[in-house]
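The chain below stands alone, shown as structure tokens; this is the form predicted on its own.
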Amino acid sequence: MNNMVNNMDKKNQKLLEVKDLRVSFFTPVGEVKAVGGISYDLNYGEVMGIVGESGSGKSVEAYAIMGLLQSPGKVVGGSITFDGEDVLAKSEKEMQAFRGNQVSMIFQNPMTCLNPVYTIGDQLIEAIRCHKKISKAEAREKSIEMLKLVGINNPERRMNQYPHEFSGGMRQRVMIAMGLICDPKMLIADEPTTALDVTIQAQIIELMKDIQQKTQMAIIFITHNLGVVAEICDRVTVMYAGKIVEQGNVEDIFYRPHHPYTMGLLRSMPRLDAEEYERLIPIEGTPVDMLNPPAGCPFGPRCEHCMKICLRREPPQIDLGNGHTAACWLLVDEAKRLAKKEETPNE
């Protein structure tokens, strides 16, 4: 890939910077605050998982980055900086050049994203010629090369087939090929394995890991499946009710979780390393009504550790070290203890 060398040179440098991003949907019954002020960075070549229940704002923030928010959705605050450029300041024409060329997105259901009346080859060729000034023959060769890369056999013949002639897993591979065909610096994968059976899910995850290692592109992997996150991601962002409740590397999130919501997600997931039978424990209660969110911690009404302050005031993000943060009032004393430990010289 053309960007591979550049991406390796810029490893550990910021590619994407999201600051206090807020997205609302203005409906006849009121304002739905789908994303309520989230901030995170993504480095070149890094894979970050964004996890949470349905309705937590995972996909909405991705659509905001891509400039694909549908009315009545609107970015009402914050900033998105990609490779030093202000994404929110771009015109629609600039965003069309930005999408696909700089950032690509794989959507949840490939059947709704592929045009049923055009061949796979025509759609791949169109995708590359929208952004690259190359001949149709060159675009066709590039398309065949990408189909080979994503593991589709007989790509020359497959180029002339229509989406309905492909299985669900093969269609998702085509979508991955389409997302990678212009050598983007970053790929957003929005629940790319949800509609697939477990065996095909494993193949798609292995494919994406392999491609990421070859191209060194950055990936935002949106999912509700923590098992998938453990397999492919470097860092994890846990979202609930439009807010980030915990962030950290994979080891911290899986082995040292600090937010009750993260712990709840982990308890509800089966573990292969369990030494004996463990009953899965669902998170009690229902998700927040985003038209009338609570004044304090959004997870407070469902939290078994909820205190009075949790219902009145939103908790701060507590720094737990090594880039691990969590927003929970239970951790305020823990943060003070860590700070005191750093101030006290080793004896």
Given for the second form:
Amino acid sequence: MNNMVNNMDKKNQKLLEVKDLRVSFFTPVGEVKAVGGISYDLNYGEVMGIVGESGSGKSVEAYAIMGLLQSPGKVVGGSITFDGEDVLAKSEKEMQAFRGNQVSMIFQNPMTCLNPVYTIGDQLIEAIRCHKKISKAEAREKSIEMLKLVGINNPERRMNQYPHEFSGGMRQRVMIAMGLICDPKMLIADEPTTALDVTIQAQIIELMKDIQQKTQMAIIFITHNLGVVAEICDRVTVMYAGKIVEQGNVEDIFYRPHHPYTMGLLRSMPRLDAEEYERLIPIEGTPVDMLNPPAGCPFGPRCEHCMKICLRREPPQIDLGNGHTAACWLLVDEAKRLAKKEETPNE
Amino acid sequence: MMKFIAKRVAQALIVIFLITCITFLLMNLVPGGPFLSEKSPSPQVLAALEAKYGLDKPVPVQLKNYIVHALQGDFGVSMKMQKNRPVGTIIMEMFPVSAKVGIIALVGAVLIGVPIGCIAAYYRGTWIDSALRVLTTIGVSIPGFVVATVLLILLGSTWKLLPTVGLTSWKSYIMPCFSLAFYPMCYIGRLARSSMLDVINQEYIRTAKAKGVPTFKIVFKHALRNAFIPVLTYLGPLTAGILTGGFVVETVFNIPGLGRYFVQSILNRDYPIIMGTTIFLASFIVTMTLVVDILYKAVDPRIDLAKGGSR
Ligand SMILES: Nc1ncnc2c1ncn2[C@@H]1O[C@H](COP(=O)(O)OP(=O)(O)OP(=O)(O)O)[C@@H](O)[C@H]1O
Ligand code: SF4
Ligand SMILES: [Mg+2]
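Next up, can you give the form predicted in complex with the partner chain of this protein, since the form predicted on its own came first?
Full complex below, order starting with the chain above.
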């Protein structure tokens, strides 16, 4: 883990900077603005959770960083800076050197993410040899070491087996090993536990936490599951309809949420400290139709606090201090109180 | 693996036995006989001939005798076309000619069909894709004998570019092989295209990209091997198709192969040749199907042969 020292050194320095990123899908029925201008930073060694319901643009945003967007998807604006380099300006060749080496990604469904006709060993060795000029034997050694690290017994024998000989949890471990094998500075985990059953989920989260502590690698953890976020993330970004609605430390988001959508998410989630009789309250209404998003606040049609202005103008991001921001008109007065210089909308 | 092969061989023997019985009975149901051509011999000569070849006995007895002899490796002698030469010898003489044409057609169909499919998939939605689609649609909709006849008329007789009869030089292989290969080539092209498009959208391809694997390696290592699996399933039926296609093509181009000979033996009611060829071709197809199933296992490790072969 030669990066580890590096990651420690640079703690609190900016690793990833996403600025006003916009991604659209140009479909026959119109432009789908899957990501509509999001901005955030991620420091070395930091673990950030991205939460939001299905279709909010979490995966699309991650694919944009990896340069994995499929046509008709396209980055239509903004910038992505990783470790001082402009990711969007890279050529396809440069992206090949970047993916898997600087940033790795693991996916939701481990059952279909490994190539069924090649052995695990073959696929691990390939992942190293794409980026490092080392012999097959050395690559094999390193692969076995990684399999051990992710808790796979009998790695020498497992190397020669095919994906169908592994269980879902084991395959996700293999995916993690594959993601970490080139010692990347950042890992993007797109719902890595959603497809697994609960006990396996817990094991995988434990493993990722463990590895993060060992390597001090930055992680973007995409999930529906706020419980998982509380467990391993330092910071949380809440997305809704391709926009960031709230962002902040885990404590701020969990104990001092300011956006009605975040509050709704928290209410809809089972909590350990909840009283027996406390009901889980699902968020009313249906997710936004991304082809015809509402004017104003995207959450407006479902928001219990919706005001007139919400339906006409998009709320600004309000700084609540300590890196906590939320985009909601309700906060404008509070923001004035907090910052005393936020412009009041002329209602 | 050995158990699988043993089971399949046993199944094959049953299939061949049934084919033998059915062919034998059908053959005897068809009016006419080997010695009943235009200049029919006198009744006495006919009776003597029939007695010599055992045709005077009831059909079930004939069948029993045939099977008993066949089990001892004796498939009888030709009654008419090459009088009194053993059927086995005749088949072994004719088959290599058919096999040569057939193998060229089969290999050609795969080697051209798969790239056609890949190119069409790669350029999907462009004019290249459309052009290939037109070609392959034509290919799968016109029968082989039409292709053979059109080629024969245009290249053979109108423009006199290629020899029309027999197998004298490499040039004479072009038309028969192409006639045989055209349909399977187009079929494989379509199969490979849809299979490639399917594979390219699979999640393991995305994983490979996320690892930073270069594009050509993604296509030729990760995608092609998976995309080839459906093509492989088609190889069994394809072999059978090329064999039966050979009956027509060899007749059209007058090639001295087993296919043409088989057709003639039926017209001539040369019973032992009909039976011998049928059993031979059936065994050949059954063997090829088994070989294809074993090939599967080599390409797709998920296949458990013991559990019945294909997925
Ligand atoms: N290939 C595509 N064509 C058109 N629109 C697309 C395509 N892929 C994604 N989108 C749009 O992008 C939006 C965001 O999708 P994305 O997959 O990022 O959601 P997500 O937040 O990851 O959801 P989930 O939790 O279900 O994974 C979707 O609402 C969809 O409208
Ligand atoms: S801006 Fe208005 S509609 Fe949007 S979340 Fe805030 S109160 Fe609700
Ligand atoms: Mg997703």
